[in-house]
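Okay, so here's just one chain, in structure tokens, the form predicted alone.
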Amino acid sequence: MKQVVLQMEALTCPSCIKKIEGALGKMDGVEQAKVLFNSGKVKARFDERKINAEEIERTVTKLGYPVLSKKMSQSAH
């Protein structure tokens, strides 16, 4: 497994969470999406045999929020 971090500017409501949340979470090879409400910072863990980082970021970025950076990562799991 592998972890992205996606730096995005900073989120300002709620139902932007679940937006992000609920999109990553339907793809397929996406294990976790978890946004960092406070850091602006959007984490998913996923099977890198199945989906790729870029593949996350352009769909983040399709539902309107721009991302600043990417951070990759093994993941513990």
The other form holds:
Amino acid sequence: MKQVVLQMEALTCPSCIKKIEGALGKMDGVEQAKVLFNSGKVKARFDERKINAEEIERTVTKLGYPVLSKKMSQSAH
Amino acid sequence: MNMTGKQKAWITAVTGGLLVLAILFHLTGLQELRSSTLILSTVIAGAPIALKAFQALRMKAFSIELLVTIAVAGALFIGEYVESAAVTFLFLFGAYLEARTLEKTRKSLKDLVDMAPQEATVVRDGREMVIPADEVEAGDRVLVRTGGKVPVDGRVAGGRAHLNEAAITGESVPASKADGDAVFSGTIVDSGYLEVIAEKTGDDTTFARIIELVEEAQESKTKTQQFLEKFANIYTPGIVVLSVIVYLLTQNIELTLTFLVIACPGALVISAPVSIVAGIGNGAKNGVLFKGGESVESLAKIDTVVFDKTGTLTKGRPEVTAIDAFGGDADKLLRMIAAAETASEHHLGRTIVEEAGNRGMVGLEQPEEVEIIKGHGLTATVGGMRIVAGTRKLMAENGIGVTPEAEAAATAREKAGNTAIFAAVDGQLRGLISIADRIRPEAQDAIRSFRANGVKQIIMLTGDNRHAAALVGRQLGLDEVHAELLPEDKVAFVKKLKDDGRRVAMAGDGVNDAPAIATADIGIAMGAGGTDISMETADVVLMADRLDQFAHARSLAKATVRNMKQNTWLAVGTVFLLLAGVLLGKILLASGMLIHELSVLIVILNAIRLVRYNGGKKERMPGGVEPFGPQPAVVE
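Output block for the form predicted together with its partner chain, input the form predicted alone:
Next comes the full complex, and the chain you just saw is listed first.
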């Protein structure tokens, strides 16, 4: 299990949260997706055998949110 | 296709220019050009809105952009070009202003994140090299020079410096650091030079964890927020149904579309969160860590504050003030008791060990068969002798007789504010070790501030003896003092207060208070400086070891909740007035959109006041200089 944190531009609409979390949640291999609205971050825990961080990044970008940077870490769970 | 913030700003500027052009054409009577300019403006500004609406729709999400797109298409269809151009422009311009002002409410956190160290100078293979701070490993020797940031959590192993620890504690008066002292990532060397052995690096440092906690806290939802979200969930579909009814009754497409767009709960949705974000951000910058919006709300509501004594109301750095040895050598007694206490984690035990060190005693014997009796003391065997050290109760339980003379001596010491530790060797009471602790200098002011801020009762609970407790209670003017309590007694007491309908805040300094902290409506951990247990059990963590931060936290929480209420009423009020205006035909789409966007901005601007909130106090300035410039944003 790995975790990726994507830094985006500042989010302004709270409805973006549902949009992003919903879309990532539907992806196969994404265990948990959380949007930190105020810091403009997406945290996603995923199974690296099923999906990679680039695919997650692409989905977020396709939804209309440019990704500024990403950071990977081994998830504790 | 994606729109970045910059592109949107450009589109807004271009359409704004086109609108001015349209006004010029209108004034010069060029109606044909006027209409085409307006249509062009609508299309340019409408495109990003329609795109967002489409992206949301693809994810099966219902968005305000969709409503605006429908309304604008409708306006174009019925030839209302002024309306369509104005609405799209206002929508984009509003969003732009929102983003800019929202940034300000998030400023405190951003300031904090910007304090994170980027690079580190380490010594590897005898060579000095500069590497990214994330790549430092535990055990590395890190060099920090004047003006540099400490990039890791670790211990000083060379050099000496004054360190500005504002990033961790909110306290900007530099602290002196030398060999063996713990230092934290994010702190700045004010003057001097340090060599630090790295212990925690990257995301494991206290600083990184503070930022993570604050980020998570700003996301967590308060009851008001949850209510507003539920409200919005019912409200939005409700408005759609209502607008259908409006259409059926009036057969007026324009009115219906206006109704639909104006009713969007923009200000409503952000009204509470912006206040919370600004409040939590202000706290973080001042060394007060709220675990979430919920904590802010509960802290604002409390009417009873319960303090632990030692380490909370007092400095928690007690000293041995006297040793009464009954018919023996005081140093010999101290040496034996100190040897036993080396096994103790209790602060009183540590004080005794420290005192032995101060008196030059080295090579203390290893204690054996140590048994710690929580809240009472310990028993151990030192050099073949049976040691019992602790409270009166412990003596009684071990069948050790306390003579009237010894009792009188102990009471005298306790009345003078000491904690008397009974020391017995091989079943005989051999002496008393008296330990005293001083009240924190800022305690008086903090307690006054609580009373001024609506706290009705201030209570102290302590495991210490009743004389020492009463002395502190008298000096600080506390309402109730309860002494000689065990950790579970404190929990029971807090529970009872809660059952009586009080809203209780419990402030304590560490492991032994953790259960009571967890039981209270809101738990406050003092002077964490990064200890794990207090950071996890408490709802509010005071990073510097100072009571005035607690007082600030309380008034900040009240100001934040007040701000949130103002915003909520403003948002709800605006929506209802607008809807009434629309139905009465007094407000058209463009003017309604303008008022709507204005209300959103006012809500955000109101929250920004919290970023600068300082409890109505003037900033401490060196040399007694009174600050000029902006007055406190919110006055108590």
